[in-house]
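In structure tokens, the next block holds one chain alone, the form predicted alone.
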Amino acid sequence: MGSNVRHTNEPQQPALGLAAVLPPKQDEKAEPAKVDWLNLPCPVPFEEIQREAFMSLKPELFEGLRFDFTKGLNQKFSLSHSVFMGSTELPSQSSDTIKVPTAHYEFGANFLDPKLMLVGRVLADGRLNARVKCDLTDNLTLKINAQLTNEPHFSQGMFNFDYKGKDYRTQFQIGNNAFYGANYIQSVSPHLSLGSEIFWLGQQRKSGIGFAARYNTDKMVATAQIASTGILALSYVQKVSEKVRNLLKFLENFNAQNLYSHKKFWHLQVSLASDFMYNHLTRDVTSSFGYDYILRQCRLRGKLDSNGVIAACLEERLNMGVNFILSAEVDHRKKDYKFGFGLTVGE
């Protein structure tokens, strides 16, 4: 007589319901990882402490037509041409927005090397923008930003000396109009970094000091900044990519392959961002909420702020080295509407 137990190799059916979306239960007895306080990670530069929020909430918006062409001559040197046709807003004491049609052409040259970067832009009206980044040593970097114009007292220049330590960064700044500044940021834990900055503007006889904190993990970034000038800035970015992927897997279990089987959905990266800014001197309060979707062939960013301004920016990759850009911004309070489209050719 044989046994009544049957051994089969039939594949198990995928779990349906919330079990396919929710993450697996963590082991309650798992001990927390020990922190090596002598080998903390190096923090981000002080000036980039809110870079994730800026990427989502401050896309490069424009109005009109823009065309950018970049031609690489070799692996390090390239030339660029940019044409813009749109409108420029003029300052006005009334609530109405005054726009003047404008157009300009810009020629650029770029030299990119692992230890040296030279970027220059010349506009048709004679304005010159230049950037230099040079690694003097493995830890010390020199940055130069310059803007030269034909109008007197409008040219600007800035020298930055950045030093990168094992678990800290520091920067010293020298600029025109007798500007001097310095900042320092230090990692105090694997996820938390604290920093401070000071500046002195000799021509206006003004000085200030500020403090900042940044807490980041694999799924979120939170920052806070406060300065003696009366500015309080908060930002929060939540990465929800993993949740979206789990949701797509959950939908696949219900045979939704016709809609979600395209490979580009599996390269989806989603971030939600919000910020809050308070100016104690002017009593102005502004908050905004934004999103950032990154697919294989396109990137979509948008925001909505407390002033009633809605903005969105779409970057679509049509082919290798060819990108199509759409930009839109609506200000309901000022009844100001902006729309732009552009094409970028070259990498």
The other form holds:
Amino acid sequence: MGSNVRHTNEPQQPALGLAAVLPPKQDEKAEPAKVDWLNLPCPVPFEEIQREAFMSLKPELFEGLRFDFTKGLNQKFSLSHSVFMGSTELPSQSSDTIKVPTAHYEFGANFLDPKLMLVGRVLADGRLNARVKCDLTDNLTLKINAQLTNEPHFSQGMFNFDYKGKDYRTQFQIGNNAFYGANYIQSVSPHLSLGSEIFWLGQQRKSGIGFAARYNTDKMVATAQIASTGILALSYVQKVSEKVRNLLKFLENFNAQNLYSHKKFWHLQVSLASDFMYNHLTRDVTSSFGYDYILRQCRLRGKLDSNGVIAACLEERLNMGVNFILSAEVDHRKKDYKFGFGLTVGE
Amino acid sequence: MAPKASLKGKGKAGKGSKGRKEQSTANCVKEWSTWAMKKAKVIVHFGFIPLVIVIGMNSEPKPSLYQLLSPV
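Return the form predicted in complex with the partner chain of this protein as a structure block, the form predicted alone having already been given.
Next comes the full complex, and the chain you just saw is listed first.
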């Protein structure tokens, strides 16, 4: 009894020195919780299996000037105006890059509700990009994605029906050109989920099947995907955050007068990502490494590729709602250098 | 041409008017669905953004027309 009383008294004593800043090490010494095999968590949707890797390794790189203005009219409804002046690359058969200078203005309207999301963007030449996401019931979601153009036969549309079960998710897709697809992903253990997908292209009479696996813990995510189109993709993301954040918090206590300047590092999350892709039909192998620093005032992403491409993207928060963006991509093999800058105003 | 015509005649006589009806129903359905998709595409192309704006302007709290049109 005496020892029990002492244990309950400990947290009430004022903690001194380092113990005030560093978290107690209880979680490291806790016993691993027993696995409840009937209550596994719901897995991420199949198309987001490599979400963490894509966020770090595929930032939105652009060349030229970009200005985005989002004006909120109320909590759910907002309009956006976007101006872009720069070069866009045309796909070319040879190894030369063909760049065409373009300038466009895009108007957009967004309606975001918990149950219904409508996003529409229209360019000055009449191209419409529409996305609809509607929760038909608690578990069934309908998503529509469409790109409509004035030229005939260039429009594309896709309908997705998503069903979320207790520890599985399934999706059925219908697209133009008679595209039908379905995928299914199931949690097999608290950390591991396995999924598969099949698709059929009506116009070209092609079909394919693919399998995917995702293993994630609090600190890392590893995924593997293999498809009958001859593609194998592996990725690994490691999150480095907690200890670094607490170390900086501890340093801040020593510089108590300069609290404001140290607030730049308050919310620090670093992710390191690596990715490997092998295409059996074209015998193409690509691997890339990247990092993603999410700091309070800025977000810096960089990546290095085995094709000789180095890219970086910085989003700096200058003021409430004003973000300054810098983007750079240097392709040593093709001798293609792309630098862009821009400003994003609004949430 | 003549053997073809005779074959066609035999086929038609054999299956009767049912075959012709089924063929034309399938064609009708195809034509109408293509026509409907074309009209739907035009409607969505011109009407999606106005639809989003109308739904947004009717959501609570209702924004005013001035807020919609002014650039600030």
